[in-house]
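Shown next as structure tokens: one chain only, the form predicted alone.
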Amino acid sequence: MPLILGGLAFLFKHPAAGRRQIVGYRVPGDFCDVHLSELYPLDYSVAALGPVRVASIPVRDLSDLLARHPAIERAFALAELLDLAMLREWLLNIGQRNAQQKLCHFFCEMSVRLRAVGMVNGDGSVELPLDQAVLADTTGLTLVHINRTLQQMRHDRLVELGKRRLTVRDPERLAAVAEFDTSYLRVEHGRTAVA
């Protein structure tokens, strides 16, 4: 079982004739599949998102780690709530929000989870390789569409996105126009600011 260790994963499904649509994101920490599919394979795909370090967990091993130490089963089962709650929201952000509101979303979540394994800068800049069709394919909006909402966010000064780095420049405006809520994130007190 892959635990990434350093860089950034995405989970992505292609649907038989359209294009890729990214469901998740791992950061350091994150295994790519908390569910122990061993008995079954996986019904997405994992990719990095530029330079990764992998560490790789024989299942059986790992199944005898959470049978021996029951606190490490239930940071498991955690994990797998915070998985499904994450879910949740991304349903919502494809669903229900705007184009604006759903890059503000995402990028808020990327945000809160990048600084919980330390990758915010002091300027409240991080490391994230995005580009447009990235971007497009996890929000599930087109290619123009994108480069206008990034253009209008640019221009409001929420957010600046380039040479592989995003600067949330207002963390209090982007949260509000995302109608962002970390409650979801389960990140401890203290932790849960946007930049």
The other form holds:
Protein chains: 2
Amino acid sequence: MPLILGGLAFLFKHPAAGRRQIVGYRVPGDFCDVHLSELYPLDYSVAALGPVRVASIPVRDLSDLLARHPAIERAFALAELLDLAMLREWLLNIGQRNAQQKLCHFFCEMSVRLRAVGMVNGDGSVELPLDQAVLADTTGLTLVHINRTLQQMRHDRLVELGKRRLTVRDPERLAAVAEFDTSYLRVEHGRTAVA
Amino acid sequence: MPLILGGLAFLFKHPAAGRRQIVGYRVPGDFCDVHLSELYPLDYSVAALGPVRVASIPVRDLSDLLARHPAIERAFALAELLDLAMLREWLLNIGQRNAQQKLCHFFCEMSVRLRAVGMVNGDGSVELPLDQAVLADTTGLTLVHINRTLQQMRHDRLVELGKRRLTVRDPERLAAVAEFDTSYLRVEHGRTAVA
DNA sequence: CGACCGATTGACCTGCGTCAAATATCGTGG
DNA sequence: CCACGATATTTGACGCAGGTCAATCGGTCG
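Taking the form predicted alone as the starting point, write out the structure of the form predicted together with another copy of the chain.
First the chain shown before, then all remaining chains and molecules of the complex.
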């Protein structure tokens, strides 16, 4: 039961061929997988985005830990509900929106989550080290189309995606385009930094 | 905390406009929402597909019930993990596959789930009362395109979608087209009919 | 300098969307 | 039993967002 302390990771699934769908991101303070692997074999894989620091909680200690600390148990339950909420929101995003909106929405979500755990730089940009191929697998779009959409967004002064960082130029408009509503992330409700 | 006893329901979310994304189905034996609404406000809505019978478990009794019956608590945890797994699989489905595959995959999943709870007719068809508009909102496709894809599938002898029932003509080929792998549904693992 | 990896570009194509109208299908009341 | 409105399926013509293929460019590193 790994807990992320620093760095980013993502979860993904393979359909048969060379394709890949990313089904979630993990930021510091998140559990990698909420599974007790005994109960339910993993149906996805995990990969790191750059170096990651992880704390591993032995499963044997876990039930004890949860019993002893109700606050941790509650955090645990919340983490799972949050995961469900994010997946539903993603499904809506992938299913209903166009390329630009998908990217906007993803950037909004990551911006909020990264900000919540303090992965912000002095200039307000946010620590997000991904290449366009990863964005493609996140949104279900093509690398080429991601590239063109990003150019458009850059030109529209919405966001700037640097080598390792994301700079949101116009948060209002970004959220508006994405029809983004933070509430499903529940950042206020003390799920920031379990550590 | 409603538990479905008979009939079908689905969960959905609205992006701003008149669009709608269905984010899950509930069959007999499923909990409608695994939320303790105190902890986490719902971010989706529920609708019934025809008449539904529901048992309502008061939230106050719940923690007691779980504590007293570990088997139920375990079923509960499993239900949540299953929900996560289905959402991930759906995300992959919506993100990576073409219209025909999406439909095939959805039909495969529903066929398995409905069969697991005995909603099968004598002729092997399965109880699935939905119209093409609902299919559209499930897959993120257009009503018109759903119609054309269904015709193709009918012509290819893959499935037949009647007024209230789905008949799978060629299960093998259906699963092959959809790249469907049952395992994420874990039907063997005693999650059939909690009731 | 050469190899490599990621970003970018261009030409072209197609799956799916859009708009709009035509047919079923069905429950209801006359 | 039939007419009628409402709901669902089907059809046709047409357009475009996004996919595909393939080449180029820029930077980085040994």
